[in-house]
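Just the one chain here, the form predicted alone, laid out as structure tokens.
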Amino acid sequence: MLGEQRVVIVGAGPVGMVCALALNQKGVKVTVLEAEPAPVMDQRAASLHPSTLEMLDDLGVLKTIFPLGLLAPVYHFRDRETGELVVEYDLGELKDELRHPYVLQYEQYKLTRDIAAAYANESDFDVRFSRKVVDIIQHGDWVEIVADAPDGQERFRADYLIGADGGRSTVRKSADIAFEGFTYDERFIKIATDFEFREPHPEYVFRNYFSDPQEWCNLFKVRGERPEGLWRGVFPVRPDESNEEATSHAGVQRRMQRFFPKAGDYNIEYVNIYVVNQRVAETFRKGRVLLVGDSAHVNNPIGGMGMNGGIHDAINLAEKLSQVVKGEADDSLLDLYSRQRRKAAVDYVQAQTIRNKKMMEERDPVQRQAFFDEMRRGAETFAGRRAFMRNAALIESLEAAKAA
């Protein structure tokens, strides 16, 4: 059992790894435990917003990932029924106030991989894969963690334990923290193809949102593992449609062809299907257990706010926890972390993603038109566009959290 002063993080996704790096750079020893074997190839999130890029820049990570991602300063909202471009937003308009006036399309598994490769050193930044946490015991001034490992059980001692282990968090459940909210009836399906959509559709940008009363779609481009990149479409799956039907060859081709008809089948690189929740933990801190990312809050992916909000959690927590661990601040500072980041999750991420989904799927023609008219009016002026882009990039949520 590790006996030195140390923070243990459960979950080696992008949020857990960013939190570990931020703590380690402030002189805190960390151990990261990940249930999956390396490499972790989670394909879900892929958009890093300007506010997040600034944080990664401060950590020294951005210089590594920048040349490997796709820059997406412009994003579109479209009406699929008419083919009309409803509104265009260009983050380049905010170049005078943003250090990075664009979104970087960079898959989350690559960020995890890059941090581990560059910084993990098996001592003060220790990352251990194939370690499934099975028990957590809070003692008076430390936490005991038991994990199943390839060669048997291992025990770890932590001054503080951080749960970054996803929506089904073992850490959150062990601390008996309620996860308040709801689960959508429909699931989401992600389909990746090497078809180059901008050849038949040169008007498309790297981030496209298609509103449709029958079947909306988000269409984004990522680099993938190839220079030419991949396009990823996210669609809703009806409650009466089975996973097997949705992910079958016929089901995938039907979905793609209905939205983007072309001659011949699409070549599909991968398909993922997942349940979607809107939930927030009742607290992000209980004793010496803290929550970040999906362990603390989950939301639908429309707008790409989940991973970004989680990284914002990680940076906020690392700043405060490092002071507590080093004796520079009382541990009540961790209650401020919980208050600030829970406010950001509830008032901004949850509210905005629920609204995004409502706009994308609205069936009532009058209400659909009202959504579009509201977006157009807001985009008529620079002040309106600026307000929308700052909110979408989670800049407003960061400023509000600071005041909490």
Ligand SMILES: Cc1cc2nc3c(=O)[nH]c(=O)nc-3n(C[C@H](O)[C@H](O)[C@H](O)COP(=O)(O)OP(=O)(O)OC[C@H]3O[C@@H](n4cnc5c(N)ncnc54)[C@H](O)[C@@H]3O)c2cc1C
The other form holds:
Amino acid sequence: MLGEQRVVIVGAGPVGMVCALALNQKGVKVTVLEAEPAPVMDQRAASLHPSTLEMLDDLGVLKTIFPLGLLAPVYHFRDRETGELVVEYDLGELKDELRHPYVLQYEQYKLTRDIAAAYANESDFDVRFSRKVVDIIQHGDWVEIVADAPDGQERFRADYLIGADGGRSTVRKSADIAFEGFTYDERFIKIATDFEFREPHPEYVFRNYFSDPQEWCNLFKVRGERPEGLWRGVFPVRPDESNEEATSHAGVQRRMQRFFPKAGDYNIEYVNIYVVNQRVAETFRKGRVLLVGDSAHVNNPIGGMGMNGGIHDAINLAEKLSQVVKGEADDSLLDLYSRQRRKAAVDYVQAQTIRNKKMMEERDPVQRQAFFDEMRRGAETFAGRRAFMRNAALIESLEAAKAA
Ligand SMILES: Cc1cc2nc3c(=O)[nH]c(=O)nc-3n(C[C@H](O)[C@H](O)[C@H](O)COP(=O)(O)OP(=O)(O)OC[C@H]3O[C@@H](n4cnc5c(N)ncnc54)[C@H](O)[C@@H]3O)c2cc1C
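Switching forms now, from the form predicted alone to the form predicted together with this ligand, please provide the structure.
Now the full complex is given, and it begins with the chain already shown.
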């Protein structure tokens, strides 16, 4: 069992690693426990919004990650039925107020891997793989953590414990914190291909949303591990289609050809299928246990807000917890963390992602047109475009959280 004072973080995903780095840079010793034997090759998130880029810039990691990503200042909403561009948003319009007026398309596995490689050590930023946390016990002024390790069970001692262990969080369950919300009937499938969509469609940008009453799609470009990059399409999978059917060679080709017909098969790089939830933990703090990222809130990925919101949690918590650990502030500051970040999750990320999904899939033609008309009207003025982009980039959620 570790004897010295430190914060233990469960989960070396993007949020756990950013939280560990932020705490460590404030002079707090951290140990990260990760169930998997090495950084996870997780292909889920790929969009870092301007607000998150500022935070990563302040941590000093941006210069390392820029060359491995793609700058995407512009994003499009399209009506797939008519092929029409409904609205174009260009973050470049906000260059006078944003330090980084673009989205960085940068896959989450790179963030985890790159932080581990550049900063982790065996003393004050200690990342231990193959440690699956199975239980936590809160004592008066410390927390005991039980983990399965290659040579049997290990026990760790923490002044504070942070659960960054994803949507199925063992930390959240062990602390008996409810996870309120719902699960969608359909799943989402992500299909990655090296086909260059901008050859037949020079009008596409790196981030395209196609609304469609039958089958919507988000089509985004990422760099992957190659200079020419990859395109990833995310589509809904209806409840009557099995995972096996959807991910089979024939199923994937059918789906791609239905949406973007072309001669010959698509060369597929990878396919993943996801169950999608909208849930928020009833509190992000219980005693000495704190939740960040997906362990605290999960949402559908339309708009790319889950990891970004999680990184915002990590930075907010590191600021407050470092003061508490160093005896500079009372631990009631941690309740403020919970209030602020829960508000951002419920009022902004949940509300916006639920709305995004409705807009993408709306079947009622009148309601569909109403969505489009509202977007077009809003985008007629600079003030309207600015408001939309600030909301989509989670800037408004950060402002509102400050006031909570
Ligand atoms: C298709 C799709 C696309 C997405 N795109 C975006 C996007 O563009 N932008 C965005 O912001 N968000 C996006 N998201 C959401 C994003 O992937 C998540 O919000 C993000 O991964 C959350 O990060 P996290 O570190 O909190 O959790 P995770 O990434 O889930 O990491 C949790 C870590 O904890 C480890 N772990 C779990 N249990 C234990 C245990 N008991 N002991 C030790 N370790 C444990 C896991 O192995 C894992 O490494 C997308 C999601 C999906 C499904």
